[in-house]
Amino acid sequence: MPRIVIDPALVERYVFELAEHGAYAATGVWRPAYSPAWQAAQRQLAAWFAQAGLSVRYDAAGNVWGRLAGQRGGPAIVTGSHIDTQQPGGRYDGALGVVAGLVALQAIFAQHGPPRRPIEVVSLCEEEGCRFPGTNFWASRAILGLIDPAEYETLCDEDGISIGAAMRGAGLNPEQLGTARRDDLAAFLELHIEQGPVLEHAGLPVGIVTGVTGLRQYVVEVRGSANHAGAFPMDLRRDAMAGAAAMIGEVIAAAAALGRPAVTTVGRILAKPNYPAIIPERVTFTVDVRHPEAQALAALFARHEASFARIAAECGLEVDWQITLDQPPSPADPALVELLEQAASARGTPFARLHSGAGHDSLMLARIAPMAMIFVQSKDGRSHTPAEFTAIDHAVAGIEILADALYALAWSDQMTR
């Protein structure tokens, strides 16, 4: 397999110029889906795709695709990631994966000419779900044809703007979202920053991902009785906060006791009434549960739900919970994992096998195509913050592996199945 030469200066230029669209403070990026900054970033990528010799198109969701037609037809090899950010986020989450795909295709095409099989890089319109809560992989769900038309007007941002209205403001027609569906992907490869500290702690630049974690998110509501904080005896209280605190402590302890890679997070809590001298009548909190193995994940769900019910009964409280997101684990394609490992070994690039604790578009697109992921080291494990940083030499190490794998799949036609 010939080595593809990747230009570090080009990678750095693309990353920093893309970050100008939605730049926030010194190092952050604020680029929610369908915002003016998002529109400018997608236009920039479309221009870069065209300059690299790719044919460019927007689909109905606002995903931007750059394509090299193969010397023969058939399903396309696809790489890419998402372009939206947290509010605020950093320069690398998602965006580096799009830049990686562009740089890889640009380098292979310049050095080896047209591919045998069609190959594409995609800048996915939305993955974070931060502007429109409930979108949950809007871009990849559009590609899968899984968006309910009712979502266009019911999913709104904090200003009350529906995602359908935001799409129209960006020049898109939500009624045409069905046309974004694809069923012709032969493989999907995604490069992403790790968003955790494992690679840095191991002193490794790159990780080959064996699978994307399963996850479930709950909203739990605990109900008791509001009373005076001083005059009402402790033994007579129906204190929703005390019950919620016990539940929170127990579910976090359960994941800690199970050990890595199990994780449980309580990220949001709301009390009503929310005053210092009133016993809360109602407490609502979120629980995020993740594990890459289906059996362990199911056991963790059952244990957490049993804790909710038992503690509420012991405290004389009422409890209800709603599952707001439920994604099973998604293993990476073994043949693609082997291909990435072979590419890393051929270059002498040290790597580790690891699972992804975060959800990615690869989790969804694995439903229609073999998928695999490459992680590159995140400084201090930071992500979803302006402080996130990935060194260019680590990024290039990942892009070299990506490029070698794409060459094998599309130029030498080394398909996995």
The other form holds:
There are 2 protein chains.
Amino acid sequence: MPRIVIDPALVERYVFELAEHGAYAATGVWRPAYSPAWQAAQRQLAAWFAQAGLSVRYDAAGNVWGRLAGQRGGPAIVTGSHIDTQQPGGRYDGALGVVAGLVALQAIFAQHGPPRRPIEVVSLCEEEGCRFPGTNFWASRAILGLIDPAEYETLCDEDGISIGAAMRGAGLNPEQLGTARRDDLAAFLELHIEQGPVLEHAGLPVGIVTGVTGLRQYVVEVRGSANHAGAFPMDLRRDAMAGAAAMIGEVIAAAAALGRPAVTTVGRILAKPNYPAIIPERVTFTVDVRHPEAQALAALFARHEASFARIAAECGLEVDWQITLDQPPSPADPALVELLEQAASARGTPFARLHSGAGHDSLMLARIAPMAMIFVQSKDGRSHTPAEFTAIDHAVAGIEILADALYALAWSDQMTR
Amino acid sequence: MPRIVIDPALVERYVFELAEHGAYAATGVWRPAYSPAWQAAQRQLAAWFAQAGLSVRYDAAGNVWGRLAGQRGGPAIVTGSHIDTQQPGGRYDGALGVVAGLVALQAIFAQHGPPRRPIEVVSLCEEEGCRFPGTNFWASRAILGLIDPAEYETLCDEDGISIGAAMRGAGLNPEQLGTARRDDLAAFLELHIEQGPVLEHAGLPVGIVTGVTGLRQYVVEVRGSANHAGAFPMDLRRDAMAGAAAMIGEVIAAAAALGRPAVTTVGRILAKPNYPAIIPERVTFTVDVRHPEAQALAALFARHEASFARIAAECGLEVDWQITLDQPPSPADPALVELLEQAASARGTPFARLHSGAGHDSLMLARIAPMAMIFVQSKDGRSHTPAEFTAIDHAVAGIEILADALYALAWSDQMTR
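And the form predicted together with another copy of the chain, for comparison with the form predicted alone?
What follows is the whole complex; the chain from before opens it.
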């Protein structure tokens, strides 16, 4: 396996120039899907793809594809990620994976000429679901042919603009979305920042991802009686806040006691009526539960649900919960994981096997193609913030592994399917 | 001591007709201070005061006073309460105390003629602090001469209307507020609904209030690090929600373990950024702590503050707290309490001694006059809701005691000061 030479300066230039589209404060990026800044960034990538010798195509969802035709044809090896950001996000979440794919293809093509098999880099749209909540991996779902035309008008941003209207504003025709479907992917490889502190704590530049976590989000509603904070003795209260605090404490403690890789998060809470001198009648909170193994995940769900029911009964409260998101674990393809590990080992690049605790387009695309991911170290584990940062040598260490693996797949035809 | 005869039908008529001003849904009242509904209710009371033979006066704060001149002059015996409501509130909180004073004076005057000492009934404005947060017993502070003219423009309602502008809109001149000051109160008696379930649970119509609770409100801010709910292992988190839940659980449990009359309430909570998949960086919550005894109150403060500090340290979080309200306990006047108890006993009306866990104008007016309060039973302990209800026989039982005591004070001149 030849080692592909990656130019750190080129990686840095692409990351920084791309970040100018939607630049926010000193180091942030505010680039929601289909916004003018996002459109400009996609045009920029299309130009770079073309300069690198790739043939460029926009699909009906607005994804930009750069392709090297294979001498042999057949299904395509694909790499890439997304360039939409949180509001605000940083320069690396998503964008680094698109830059990585571009740099890798550009380097292999320059160093080894045309591939045997077709290979593509893609810049996907609306992964964060940040402008349009509920899109749930819009670009990937378009590629899978899973978007219901009703969604064009029902999924809206904060200003009430539907995703269909936003697409038309970006020169796209949602009625054509069916044409974005692909059934010719041989593999999907995605490089992404870790978004967590595990690699940094272990002193490793790179992680090879064994799978994307399963996750469930609950909305839990605890109901008691609103009464006067001064006039109601403790022993006669039905205090929704007391019950909610006990539930929150217990679910967080349960995941903490299990230890890695179990995680449980209460990120959102609302009390009603939310006045200092009134005992809350209703407290609503979210519970986000993740584990990469299906059985352990199911056990954690059962344990949390038992906590909700038991504490409500003990406190004389009512409780209901709804499941608002439910994703089974999505394992990476073992052969691709092995290929990435071989590449890392051949380079002498130290790495860890880890799972992804966050969702990614890979989670969706794994339904139609063998999938694997490479993580690169995130400073302080930060993401979704202008403060997110990945050192260029860590990015390059990941891109080298990606490039070597892509070479093996498309140029040396090491894995045929 | 002669027993004053109270007409239940008149009490009921006044309560129901007054509730028409600002009527909200079937049984609610929405009557914020200085609103048109509130102005109409004050005019209605002024008319009833005049019909009852009282001389009527508006002061510069908008309080309406009805007075019977004493044959002897000197400081005045005063009774009354407020008629502003929560948004929405019910028919009884505040209003019943004004009606009680009017009915009592009307009955005594009709049955026994003019008093020896001056006696007044007053309908106070903005007790709830609901339209203008931070007013902190506006009417009573005006009577005490404690309002800073800067407050006219700094205290604003949700729509940004200052209390000064609202007063001018109601035909009042805030610049004249100093003239509302009184230094000639011989006693202040207030009848109020209990707002709690203690009398109902004990099967008693009436409570004699031994004092108004001391209370403190904290705003507690817990700070950790916002990170991705999936990508951050439990053992590396600085989860502000985990710390806040532990603190909330502990302060509520501490008051519950102490038992009556200690109460601690967490009524308001806000998380930042408040997204399901992000570990909260900051959780802010209020803690309302009450006890009628100063020493026990101080011990509870110390215990809660120790919880905040210890849990923050254990969880690797930062914590700050601010005290936004701090009222020492305000004991009722022992001689007035005894007078009320004698009246209840003479009537054969069963009663309990209890403290007020809620703040009242009496708390402020106790600074310039001996004060006492009568509570009447609240159905289910409810208040600050259209569902609040006091049975007419319970109201009358309280008004009888009030009337007998007022007779003793102003007609028979039983207590001279």
